[in-house]
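As structure tokens, one chain now follows by itself in the form predicted on its own.
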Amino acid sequence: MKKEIVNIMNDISSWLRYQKQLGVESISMGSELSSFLNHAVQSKASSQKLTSINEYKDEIPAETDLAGLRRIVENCKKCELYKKRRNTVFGEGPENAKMVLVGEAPGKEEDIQGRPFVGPSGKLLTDMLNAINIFRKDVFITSVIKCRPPCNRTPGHEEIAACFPFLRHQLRLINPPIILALGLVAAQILLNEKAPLKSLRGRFHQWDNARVMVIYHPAYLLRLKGSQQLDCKRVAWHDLQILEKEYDKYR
């Protein structure tokens, strides 16, 4: 139990720093940071039952094609997300796409509109993608949590074993030759890493039948500020360059 309270702790302060480095000055110890601290909890406690994000459980039949699969999405039930959401985002793109993108969870405005990545980060996104000459009507984006957590923190463990099985399903539906993880959470889900993304990046990994590519979620390139963000976009620009070349192999 120590043990736990001290990397709780150690969760709570590498946050606070965070902040700070984002200019903070002053934390209300309202409904945002209590939702984090009651979810620091929450994952520590149930870490211990993680084991392959392969052993969570499909219950989807196997004839499930996308429209079936997003209607099981809707009306899903299986943790505690669907009692506080507008809609579900199931995710959007042709059903051949090359390509899929996923990210961690939607935000505020997707959870409004019911599609992803349509706030400040799904712009930069597009930005991101047109910069490479790839385009979004011909792109799936997804999001390993079809439903927003509270104040857009990370999906808990019992969410993720919700939900992961959708988006497994919808990847091996559409079998794309490419996978383009956004952020650290989607690229752990996805590659079963506990490593940060600093060291994910840069390079493909394989999923199925699939290479995986990972790069910084548009809206943590949004939320630095001064040099760290150039710096970040930097690499962000290299491991997009990375991208180019794989998906050229597939237009």
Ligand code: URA
Contents of the next structure:
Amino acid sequence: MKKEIVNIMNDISSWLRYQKQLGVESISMGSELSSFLNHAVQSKASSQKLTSINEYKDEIPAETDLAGLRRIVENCKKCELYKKRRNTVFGEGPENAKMVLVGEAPGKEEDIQGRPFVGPSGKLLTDMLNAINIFRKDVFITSVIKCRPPCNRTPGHEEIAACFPFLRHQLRLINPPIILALGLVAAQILLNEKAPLKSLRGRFHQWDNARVMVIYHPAYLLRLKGSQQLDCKRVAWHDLQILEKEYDKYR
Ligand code: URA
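Structure of the form predicted in complex with this ligand, given the form predicted on its own:
Below, the chain from earlier opens the complete complex, with every other chain and molecule after it.
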């Protein structure tokens, strides 16, 4: 695979920024590379201000139902991601679900199947839900971004700005009492917060009529190793138990 250096550097810088916001404090590497990347991370972070939720332009007719919205998403060309997608991944689940799960963006398997969370992180997500007696068929699962970013990189500001109105419309139509934000991108966008995930998780926030719980993204849990993975899984388990209590009110 050939890739321009500037694209590689952008991917590395956004990955590093993501790790930083997740709370990863250090990564071992040579000092020259390290100081170069530090500069790239800082300048990119300062150019990516978090847009207020109301600034995401919404051109979706108010009367559009979920089926209509799915068709709009399938034909969307608002950002560059449409060029490489095999399928859009709109999301799936009951229209009257009591909980909507919001991930970041489809990965390889999701792009192939056109369904959310069907790859390795989807398997972990399903197991996490089952552990608190919640089943996929009962919840609506979607992501902030509906097309796969190349190489699973973190979605860029323009892509989020283009795609967020679809999620907002989905949430307004389903109107769930609970939203589960999976990972930093979903959490920061929904809560309009720039804080790291570790300071947002573990408690409920408000979004319109819904209570929003933030947990570690299953893909992040899968990427961690050793004791760091165990610690974060323990934390995720704690958060899932809080979620279960809230969800019980609507069973
Ligand atoms: N990660 C996400 O955030 N969404 C998916 O659909 C799959 C993986």
